[in-house]
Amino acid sequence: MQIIEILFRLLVYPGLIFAFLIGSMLYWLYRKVRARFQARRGPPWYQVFADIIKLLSKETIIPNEGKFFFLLAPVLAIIGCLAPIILLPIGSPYATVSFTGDLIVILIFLILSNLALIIAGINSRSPYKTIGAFGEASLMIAYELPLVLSALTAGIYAGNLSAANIVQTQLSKRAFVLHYPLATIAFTLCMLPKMGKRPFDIPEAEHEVITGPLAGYSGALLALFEITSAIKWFVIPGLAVILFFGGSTNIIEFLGKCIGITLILTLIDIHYPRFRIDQSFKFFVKIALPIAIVDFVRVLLGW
């Protein structure tokens, strides 16, 4: 019975189907708000679904060279983004599966989804894919440490590196953003490259490197990357809600907080132009990492 419940939650609610639908709507909200700020109408709400249906109807071209890694990358990307969902307490203080240290597992899976982009890029002779892959690798080195330190700050303060325990602690006290605002800011900044959004979207920039690691993908394999991208719009803001914004006791409150975080990310995306790799690296090393360390040291000292 428990296996059936886990499969239902992984594939239906709050897993694949639900996460894809909500993530698509949050992605549409991001595109729509950005378009309005640029005096454009923006896409219709069903644009993501139309794009994926179109991709699925097209031929999938698979190169003979590096075939294994070419096929592996999109599968790793969607697994890395989907698997954490059963560990996240979405719309409830409890997760489907919860244990001490599950926060570490969540972070590792999310790293896997970005690592898939590097695998997709380096396994090719295309200069655009290679440049995009190295750009993604450079960004990961820069932002993963402040992101992990920020997440650990929430876990250590809660007394247990469990996502469900973090939510329950916040419900009994108050949201961690009020205790550790610097860790919250660092985590929010790190969400942008994690989701491939401006000003840290240079690895996939269309005008510079023609989508970078994804150049050369087509048909169903590119559709898998698009589905992963949509799910990220649900999983990563959802993780921020769970770690710093008090979690939730019902799905409406949870989605409302996800929308709020999406709008914050959208406004940052609109306001700042695209950074170069070296500019992005310096930003995370000189700004995001120090403020993450400040709150990490505070929580270790019990402040």
Second form
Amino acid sequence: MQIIEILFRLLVYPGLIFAFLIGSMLYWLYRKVRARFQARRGPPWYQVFADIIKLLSKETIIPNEGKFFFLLAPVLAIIGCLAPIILLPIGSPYATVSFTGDLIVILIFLILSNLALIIAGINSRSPYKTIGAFGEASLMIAYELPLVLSALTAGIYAGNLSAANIVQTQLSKRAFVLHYPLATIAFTLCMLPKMGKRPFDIPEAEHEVITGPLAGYSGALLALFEITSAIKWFVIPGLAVILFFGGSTNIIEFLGKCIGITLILTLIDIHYPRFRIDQSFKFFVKIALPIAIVDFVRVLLGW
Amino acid sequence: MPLKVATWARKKSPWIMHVPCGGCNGCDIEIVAALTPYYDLERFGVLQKGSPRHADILLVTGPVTTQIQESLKRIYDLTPNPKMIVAIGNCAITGEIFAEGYTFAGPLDRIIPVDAYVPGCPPKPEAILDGIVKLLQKNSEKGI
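Can you switch from the form predicted on its own and show the form predicted in complex with the partner chain instead?
Full assembly next; the chain just shown is listed first.
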């Protein structure tokens, strides 16, 4: 019985289907808000679905060389986005599966979906894909440390590195954004490269490296990457809600908070041009990392 | 029924790639103008892509020169099916003033199959949009 329940939670609610529906609406919200800020009409609400159905209906070209890693990368990307969902307490203070230290598992799975981009990129002789992969690799070195430190700040304050426990602590006291605003800022900044958004979208820049590691993909495999990016719009803002913005007791509140974070990310995305790779690296090492460390030291000292 | 969904999705999400083939740059500028916020192609689901693997529609401009001929064939083969080719401007259709030049290898429909022609020297952005919309309507009536 429990296996059926876990499969239901993984594939239907709040897993694949639910996360994809909500994520594609948040992705559409991002595109629409960006269009309105540029004085455009913007795409209709079904745009993400139309894109994905079209890609699924097209021919999928697979090269003869490096076939294994070419097929592995999109699968890894979608697993890395989907697996954390059963560990996240979405819409209630309890997760489907919860154990001490599941926050670390969530962060590792999220790294997997970025690692998939590197695998897709270096497994090719195309210079665009290789440059995109190296951009992703160097960005990951810069942003993973502040991301993990600020996530650990929330975990250490709650006394237990478990996402469900973090939400319960926040519900009984206050949201961590009020205790640790600097860690929240560092986490929010690290979400941008995690989702491949401006100003840190160097690996997937459309105008410089023609979507980088994704340049060689077509048809159904590209659709898998599109589904991944739609799910990322749900999972990563959802993780921020759980870690810093107080979690939630019902799903409506959770989605409302997700929409708020999506709007913050969209405004940052609209307002800034793309940074160079060295500028991004310096930004994370000189600004995001120190403010994450300040709150990490504060939580260790118990202030 | 699944085919109907696919036809609908292809009509609603045409991703274009711009392939300049040795023209005078006039048509290229008009294509760029059609992509600006004033015309806002994204409301029809159009996105400009840099890789032929992502593209559904190739917008080809210019008389095809001997140098770019092979690359154009290669780009055509790299594009996944179903694909549509639109010839933009008089040069791509007939060769216009370049037709008697020694580098002329075209016109375009002698090298790759063409689905729609947009005449003009250069065609207005409205004309380019009209050509793409008519092509999409024709294809969705045929059920491609």
